[in-house]
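To begin, one chain is listed below as structure tokens, in the form predicted on its own.
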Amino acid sequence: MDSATDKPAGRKVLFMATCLCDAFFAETAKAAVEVLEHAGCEVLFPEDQTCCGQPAFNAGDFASSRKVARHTWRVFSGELPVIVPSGSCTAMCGHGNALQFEGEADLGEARDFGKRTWELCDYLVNGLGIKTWSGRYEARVALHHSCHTRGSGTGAAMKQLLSGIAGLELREFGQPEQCCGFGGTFSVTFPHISGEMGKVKLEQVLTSSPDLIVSADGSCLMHLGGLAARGGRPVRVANVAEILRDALLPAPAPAR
């Protein structure tokens, strides 16, 4: 992964909503924009954006994935930082593209785009230098570090920001580096293995008695939340962007 010093930063940014937000988690994208605006950013949203190409990449269809990736970096062309409310998509734009464009004439363009792409929390802490996040959010939180955020600044940035919120208690649990089992198309190709991996992860998470599970990746949350609901042990899940946004909201008026 690129270090923060390799990446452009500033308070005028391009926002990538991700196809998962478009299909399932619109509130996450909305929350991320509101968080960026609270941090003083001017947020630009290219209308022609679609997907980073990761689904095809994970399926081994590099030809299709490269086609999607080329469209993406053309839509997000320029020099502005690209902010994504997803560690998985961020990793694809950087690490995944560097792999699938080896030997391609436009490898340089792929690398340049990856160097401009930030996950939201990583950008707030390591791009803008925001060290604490104000507000209040009453909850016991189990913080899930997704596989795709390993080697990046996202995990430490999430923990740093959440730790500054009054009323929020981070709960530790066993095997924190364990994969949730989703793995994108892996969960479709190997559903039973994916499900069993998720159950192992969920058991560890639930030992901390959290009010909700928080992560920088909606796909992990969708997987863990679905397994919990089907197993009769429902637990709320939320993207970290939603927690940062909601911590800033006024406290509800007391009941009369």
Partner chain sequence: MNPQPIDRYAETLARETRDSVSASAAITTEKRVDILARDFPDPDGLRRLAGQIKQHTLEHLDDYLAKAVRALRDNGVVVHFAADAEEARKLILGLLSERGVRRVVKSKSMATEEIHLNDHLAAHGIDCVETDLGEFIVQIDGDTPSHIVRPIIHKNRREIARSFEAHGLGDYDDDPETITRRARIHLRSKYMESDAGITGGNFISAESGRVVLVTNEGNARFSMAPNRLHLALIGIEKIVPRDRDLAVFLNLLARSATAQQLTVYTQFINGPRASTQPSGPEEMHVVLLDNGRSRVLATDCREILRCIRCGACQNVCPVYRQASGHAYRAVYGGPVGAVLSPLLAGERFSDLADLPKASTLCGACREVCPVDIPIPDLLLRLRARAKEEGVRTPASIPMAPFATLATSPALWRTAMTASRAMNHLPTAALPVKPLREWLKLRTLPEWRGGEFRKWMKKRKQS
The other form holds:
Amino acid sequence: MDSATDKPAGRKVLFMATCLCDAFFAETAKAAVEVLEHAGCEVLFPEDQTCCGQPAFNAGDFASSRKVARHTWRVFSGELPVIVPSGSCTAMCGHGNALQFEGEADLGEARDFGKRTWELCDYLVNGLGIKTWSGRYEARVALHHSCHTRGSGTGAAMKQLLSGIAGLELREFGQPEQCCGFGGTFSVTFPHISGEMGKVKLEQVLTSSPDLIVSADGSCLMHLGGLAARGGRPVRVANVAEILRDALLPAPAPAR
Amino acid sequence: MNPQPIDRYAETLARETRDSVSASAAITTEKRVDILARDFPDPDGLRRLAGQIKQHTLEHLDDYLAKAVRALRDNGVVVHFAADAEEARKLILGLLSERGVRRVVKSKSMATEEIHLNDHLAAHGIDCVETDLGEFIVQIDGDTPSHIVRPIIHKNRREIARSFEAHGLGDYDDDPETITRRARIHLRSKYMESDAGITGGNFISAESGRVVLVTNEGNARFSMAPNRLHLALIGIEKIVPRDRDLAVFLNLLARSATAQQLTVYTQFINGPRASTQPSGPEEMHVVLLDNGRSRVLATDCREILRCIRCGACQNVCPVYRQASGHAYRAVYGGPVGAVLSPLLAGERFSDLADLPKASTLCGACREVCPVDIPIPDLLLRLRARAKEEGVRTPASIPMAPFATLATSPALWRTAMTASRAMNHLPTAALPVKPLREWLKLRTLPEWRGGEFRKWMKKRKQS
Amino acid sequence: MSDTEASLFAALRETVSGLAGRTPLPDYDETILLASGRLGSGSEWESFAANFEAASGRPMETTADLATFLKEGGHLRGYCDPLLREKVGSVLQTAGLEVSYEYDRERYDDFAFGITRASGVVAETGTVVLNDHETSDRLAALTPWVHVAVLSEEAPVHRTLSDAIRAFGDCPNVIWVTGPSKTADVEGILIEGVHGPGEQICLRL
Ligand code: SF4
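Output the structure of the form predicted together with the partner chain; the preceding block shows the form predicted on its own.
Whole complex next, starting from this chain.
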């Protein structure tokens, strides 16, 4: 993973909403924009953005994925930092592209783009130097570290920001290193294993009796939330961006 | 969509088996983390160091292998080379037959599993008994190991007791201690009556030619005490440059494999027994096995050859925990197997090209690997290779349409908004099969395509 | 050189010579390998004893203790390296144990204990070092339920694994023994005494 130190930072940023937010999680994307603005950023949204290319990459169709990746960095051209409300898409733009552009003429461009791309919380803490997040949010939170944030600054940053919020209590649970079982297309091509992995994860997470599950990746949350609902034990899930935003709301935050 | 063989295997796996594999893999994973954190200030630094030493060795394997061979020969070891499984089997059978060997005791070795040695020897009238308790049970059951370090992680004590009873090893008794004692008694006479011992090898020091062998049970040691011939089958990638480097690997191996500081018996063998020693082999042969390794070295997945067979990646892997080792249809299962097995398969790559897909790419394996193998990257490269070679694996979703859509922004925006119609369709009428698969187990959030874009536009205007 | 050997080396040479930017052999300081928490504040023997015990080994300091242990455990007949006759064997005989100075492999099941010499110990790991020169008979250290490795006064107490490796010298067949033979193959349950000794003793003279 890229270390945060050599990445450009600044108060003018490009926002990559991600295809999942585009399709499902409008709330997450809105929250991320508001959080960035609260942090003093001017947020630009390039209209022609689509997806980072990860589905094709994971399928091993590097040619298709590279096509999408090239489109993406053209849409996000320039020097500005690119902020993403997803650890997974961030990892794709960084490590993923570095891998699939090995031996390609535009490997350099891929690398440059990766260097400018930040996950939201990582950016707030390690890019902008924000040490604490204020506000209030009454909830017991189980923080799920999504797999693609391994080795990045996101995990620690999320924890740091959430810890500053009054009323928010982070709850520990067992085997935090285990995956939720989503894995993109894996969830439909390996339906059984994916579902069982999700149940195991859910089991662990729920031992901490959380009011909601929070993560830097909506995909994990969609999986866990979807499984819980189908399994008759619905549990609230929220992207970390939404918590950061809601904590700032003047009205009393959602009650327990 | 054809079901993925690994997914189907997992689905039909007995719950009880799944649960015990899962539980013991989880416990070992936890203990591994504890012991590394307790003993070393920077365990990750150690893993990276070990990975670098191995990578260096592999990238200079011609030199180090030559050095090791010279040192082995200087130590009085007879060195042979086997290009593939068949040559290895022939060589070993030849060595044994020439010496009139009828009874062999064998200490656990993945390399001998790889070449299916036992069956071959049995077919030629040589009795080859597995001595590692787990491997012994696998052998009497006509089964195969399902884990690198814990061959019978998939069996419970009741199954073992039943097969002991069936094989004349006493009345049914499922107490693990009784099982162990019965095996002890049965196997001692096998050792004492053996003509030769066959082992694998965990490391060879190029500097001194020492062959390093680790076991907890002491069976490797016992396999080379009562008889006159020691034969070790070792992969060519097992070389480390110097004796001092062994400390790096031994410190990591036991902790990663079984959360022990050190395995109980760590042997450094350089040649036949000393002249003053009454027990032990007068002859030592090392068969260096290629069997696809030199071909793997030439690929962009050569990092997998760093593997020291600790099984940590299997223990931590959530897919392995659900599917168990046999699901991988090869000697090596779990993350290491998903990479290594298709590579070693050579021409039959396509038969195992589905294995690299059995992963969410969660990266847990990479975090535990004592030699820092970037397993997820290798899985991806293998997926790409399958795609490039036009190998069709079950349950793959074509991605070209996605790429077209994702590079046509106007079309993309339209599709985002238009797909809202899905919210109003009953599940069965959904146009995409994967979506229906998803919905069997999970609900899906409401499709809100285009909503964020609209909101963003409005904000800009206001 | 066999054909296989020659063509393998040719293939390896071709592969590695084509690699761009080969990884150098990293330099490292052995202190990063040290599990320093395993070395207590006492003597190195004390560290060894603590770690050996943690691995279910039994450190002992007197032959009288050994005699008591063997008698209480019902290990009444055994083998002793003839070179240890004076210091260990005869003491046990006086205590009423039956000691043979010849290892008869036909009677391997009759030896409940086996006493051989150790060539050193490792403090960091609680390991007994055996080798072919000092071990009077490999089988005597393996077949009995109780193995006693006798550490003479002059034998080295290595501080770390790296030290023990440096001390290999030209010694053939070095074996590190860290506790009794064990397995966890059946449902992960730890059982001691699988093929080798179920009791591993280190007696320091
Ligand atoms: S790949 Fe790494 S973790 Fe897996 S068995 Fe090999 S050395 Fe162990």
